[in-house]
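Listed next as structure tokens is one chain, alone, in the form predicted on its own.
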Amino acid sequence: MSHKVTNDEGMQFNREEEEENDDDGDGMDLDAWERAYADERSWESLQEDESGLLRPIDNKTLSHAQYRRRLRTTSAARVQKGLIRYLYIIIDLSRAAGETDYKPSRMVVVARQVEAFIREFFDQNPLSQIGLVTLKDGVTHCLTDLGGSPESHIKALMGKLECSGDSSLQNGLDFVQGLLNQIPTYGHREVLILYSALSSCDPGDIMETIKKCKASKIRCSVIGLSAEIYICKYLCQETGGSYSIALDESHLKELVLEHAPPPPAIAEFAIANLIKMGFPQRAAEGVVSICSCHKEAKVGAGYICPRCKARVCELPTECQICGLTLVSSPLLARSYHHLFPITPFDDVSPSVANDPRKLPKNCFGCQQSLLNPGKS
């Protein structure tokens, strides 16, 4: 028995048969930030170069990133920075935050990034300190004060992860130019807000209190999560800081670590000042006292200030009781290389590379030979 085929049948087979063509060729012709979450064959996105390495396939990337490292180091060495920094950190913690377009949510992704954040921020700022504050329901929370302790900072965080409602920048700048307003002329103060919502939620004119956060020379920079936003942007023009979009959660790391080290000073900041500091002695071990920062007695494990011998907990603070800085030298010292940063190394062409004769034999710094590493 024949059975013929109509043309109407036909293109309707063809039309099945280029579709089913179009799901199978998905997978391959994915962009990288697809791959990502696609699935778990990371291998698929190494390639082979010619000298037998594995390489990831997106090398722009990562080119361009080496060449803002580089330039970013190279144009330090001209500019004045603050040692001291009073930072408050600003989460967006509105239904915003709940979207899944990183995965598993934007609110987990930015606290797994705030996390890291602050352990590269005091490892960097020994001598710094920073709070947080979240924006949600409309309203600004504070969940830590300025202090130098990252665990702290960090369980606090933990503990408080719920987003709900709408955002308001405004309440949240006025809210930290109220505490940062406090802050001896020395300090350099600033805001970094990670901005998950396309909107404010806000009770006044938002301009007069971007005006104030200038007046009181808090730079401002914002890490947006979804599209550019003209407020956001104003904000950061009028103060002084840095605007940018995250395109993706790797992206978004290397932008929120971009803060860790010390921007460059204000002009009027940029003027010396002399600060009394004290360093204090660690308590004898066994010894009863109140904590002046707790207020509440402790054995032992703590810090004396050299002025009112009060006791604190941990350094570097500001003694509760005369209001003297206290810091130790090692924090002091881990300070200082931000003054004098390293000379960035020179590229090495490929073609002296493959020529171990145009290469030198030991490494200038330590002596050990760059041929059979390990020996010298």
The other form holds:
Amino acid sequence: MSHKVTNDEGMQFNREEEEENDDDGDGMDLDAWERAYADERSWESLQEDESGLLRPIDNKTLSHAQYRRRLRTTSAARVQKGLIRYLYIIIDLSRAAGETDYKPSRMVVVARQVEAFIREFFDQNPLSQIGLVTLKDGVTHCLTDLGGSPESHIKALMGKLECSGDSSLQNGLDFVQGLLNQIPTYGHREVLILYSALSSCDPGDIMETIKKCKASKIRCSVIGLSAEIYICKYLCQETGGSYSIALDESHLKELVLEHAPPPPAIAEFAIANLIKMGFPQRAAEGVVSICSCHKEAKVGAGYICPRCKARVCELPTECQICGLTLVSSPLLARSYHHLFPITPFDDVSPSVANDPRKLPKNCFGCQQSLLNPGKS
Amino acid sequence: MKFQIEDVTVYFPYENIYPEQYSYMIELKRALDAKGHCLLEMPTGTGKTIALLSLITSYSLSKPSNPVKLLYCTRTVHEMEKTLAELKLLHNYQVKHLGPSARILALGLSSRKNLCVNPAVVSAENRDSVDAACRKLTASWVRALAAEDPRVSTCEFFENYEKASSDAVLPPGVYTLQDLRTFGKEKGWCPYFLARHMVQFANVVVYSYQYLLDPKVAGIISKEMQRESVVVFDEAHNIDNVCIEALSVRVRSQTLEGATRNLNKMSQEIERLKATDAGRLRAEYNRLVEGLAQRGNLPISDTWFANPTLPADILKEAVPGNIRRAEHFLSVLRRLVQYFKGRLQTENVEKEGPVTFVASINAQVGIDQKMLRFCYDRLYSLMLTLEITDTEEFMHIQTICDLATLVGTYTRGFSIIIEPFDERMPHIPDPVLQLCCHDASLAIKPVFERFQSVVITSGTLSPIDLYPRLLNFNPVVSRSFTMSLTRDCICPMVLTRGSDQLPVSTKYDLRSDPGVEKNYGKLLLEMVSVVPDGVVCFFVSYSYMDGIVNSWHESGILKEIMQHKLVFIETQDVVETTLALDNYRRACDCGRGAVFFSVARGKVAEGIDFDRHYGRLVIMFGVPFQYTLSRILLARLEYLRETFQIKEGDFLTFDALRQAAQCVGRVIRSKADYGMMIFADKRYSRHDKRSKLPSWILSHLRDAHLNLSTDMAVHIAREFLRRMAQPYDKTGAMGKRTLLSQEDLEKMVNGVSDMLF
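The form predicted in complex with its partner chain is what I need now, so please give it after the form predicted on its own.
Whole complex next, starting from this chain.
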């Protein structure tokens, strides 16, 4: 379980998951105190203040930050957003990624967060694609090409977790820039860099590379794991990305997941465009056919490309034969909701929440009971 | 914004003001009201300059019947330009709000090197040669000659300026050096002489310390300043050293050789003059008989050096008879130079007071005190008579006469020290005869006496009660301000132990201990791996830096450091250091990261800023005490103890800590910046050392950070850097207000006015 308890809300949320776990039978005999030890990491929710006293982590600033974030997302309504995103995640696997200030080590934590991010990303942006790149020994390694399948990315990432050498921001950017340049103009080019190191050993002038990235309209965002580096800040400023530094693992998670919803499109980048898409039918149930994506005979459900009638296994994808973008309408709808976010809502204070008379009994959207959260 | 401080309406060119600027202005205003001197310490990056300028100009605007003049002294030309730029902004604002009545004349004055527009002159390589080149074109006899003979070249800018004579004035406004040059080029007037002329009429003059403190220069430039002036010494933490420098003379064997050459040339000139124009020499003789050392009112271009002693000490007597004749005077000088040569051949270090020195001169070469005293004036008169323009060439003999006059005038506060070789390099003979001034109050005394208010201000003046004793004056206000910050953006730490928990120090007995060197190396290594971009290290001396870098190199630590960051080193060569700094900045910019090794009291420690990513961390290795075996220092300490009852230890600690504070203060230059400071020596944790740090550092030095070892420091650094990288609210909404608007100030004045600090 990767959740860490940061505030009361989170705690409740956690319990809920635990209860689900209990049904599986493995956490059955954990007592409450053991649970607090094993799962909630309660010691991590304490903080030392200036005089050395322990106190709980300041929930006020956290909720303040959350509030501000919500305001930001809502105020950004009606802003054009890039729905079809081509995102490269650059993971720094240099020497610094082996440091253990995050437990067990920076790279493991990063990999864990990237995994969660990839799932969340495809959940929110079904039409988009991700590629994975690592920096190691001053060289850039491409783990996966751009693709829409979360599983293949995660598998590739988990298989390659070792760190050594220096990292070169310039090499990474150059590489990614070369790849992203081939992307059709309607796609939004983004790079998310998870940077452990505190320096960048470059073969040439990184300023040139940053200029090139800017010219190719690649939005670069950096999440640092230890401290603010000038060149990263400059890169983000120039290309319109965001730069943030993680305080701890939960903060890192928050920062990474902030990149899941599509960012507002920068006006000059966004050219309104018509895109040709196919909506394949689910077909050929129980029939043996040759799958165009795996190049082998498969039994069972697949989709048929409406143009060339080739069989593909999953959506969204690009047809291997005719190159048509294949999506399904629910995917399109899911992406679409980013354009019309829910209207801002007011916090309900706990005292009101406990007073059943003043509240509707069920959520108007999903019909879950509001009185007994967690039990529908 | 504009607001009231008591009866003065202050015009401040920005929308908001920091609370500390406001209280700074209040204190300053009170000092001006009391017509007294004041001592104010406020950290850099809090807008000291603009607070000073806007209060003083507003003060003089509010009292139109008796406006005060502002003399603003800076250390460097760069600071001068910055100050003038601020003033320009302020002036525009004031004119906008008050109309043309608020117009003032403000200008910067610098040497010819910075102001000259004559391409032939300004191309000379250093200051002295520019001065000499200028005199060759503008001396009165050269111009007189040129009037007859068109082949003699003159400076057209100076000629135009002279022609315009009383019309040559600057219209009101604020002139930076650049503006002056542009104006001069436009009008064809010499900006240097124009500026020197206009200084008397200007409301604000920005110039260097020397123009007030060095009697040689002050006698010419600042003679005419009225009493109703406010003198500001900015960045004045080293003002005592500037004062001492102004009255100290150093003679090496090269100087003596040069002086002999000068004398030969002068006697040739005299011979020539005797043959061609004996009348001139006789005229000089007659003038000297009448007791006029100088030729009455000299044209502006002929004055170059005034007497090196302070105005009050110049004798109003006739030049003694035995040096009135040029030949006699030359032979006196020759004997004097010969005497110095003899003294320099000594093999032991000698130290004596001025009285015994003069007595021994009298006994050996028969020059008495009175003759010595008149040397400078007599030389000056002779050089004018001989119409010598190449002052650079005659520098050596001037130095000799300088020394002679000083030694003949003062009996206290000076000593003569002759060293046959440098203490640190005993194999190389390098004899030097030094006249050292020990009393900083001598040079600054006339300034305190002449002007109604003198403001001494800097980022580091702690402990603030020592300066009045060193400079021997009574401030009406002396205060130290802290910085109001929205977040704790400086993080000072005292590191007492290395990674093996053994104490670290640069104390004499621990200095060469390999364990300490290793611990320092480990500290730096750990730090470069957690601190991004730039790291600056200060060592106590060049030799210590050489030694420790060598040992790090041998033990491979340096190589490990280079894996994280590039290493740059300050050397005594200015060009090399500039290059290193340039590359250091580039390495910080491109993300490679760099470490700069530098020396406390070096050039870098005084004038170069390592703000933002150029310096996220500064490590002060050791306590930068002065070289305590130096004779000059020992003599000064003795004098301080006897005269001002300042204990040796107190002065040394004070001096070391102000240097350390200067070094670490380089790292933070504005409130939006952040940086860490590590004092790596166990002695910093002692109260007597620590308490002498400026209060703005002390207030951020937590008790928990007073006795750290390397690993703890690294942990704190990590946390600090993470915290500082988070976005923050610049206006300080969380209860700490660091920016005050006009309404806030009005509220404060009406309500409780002392809610600040």
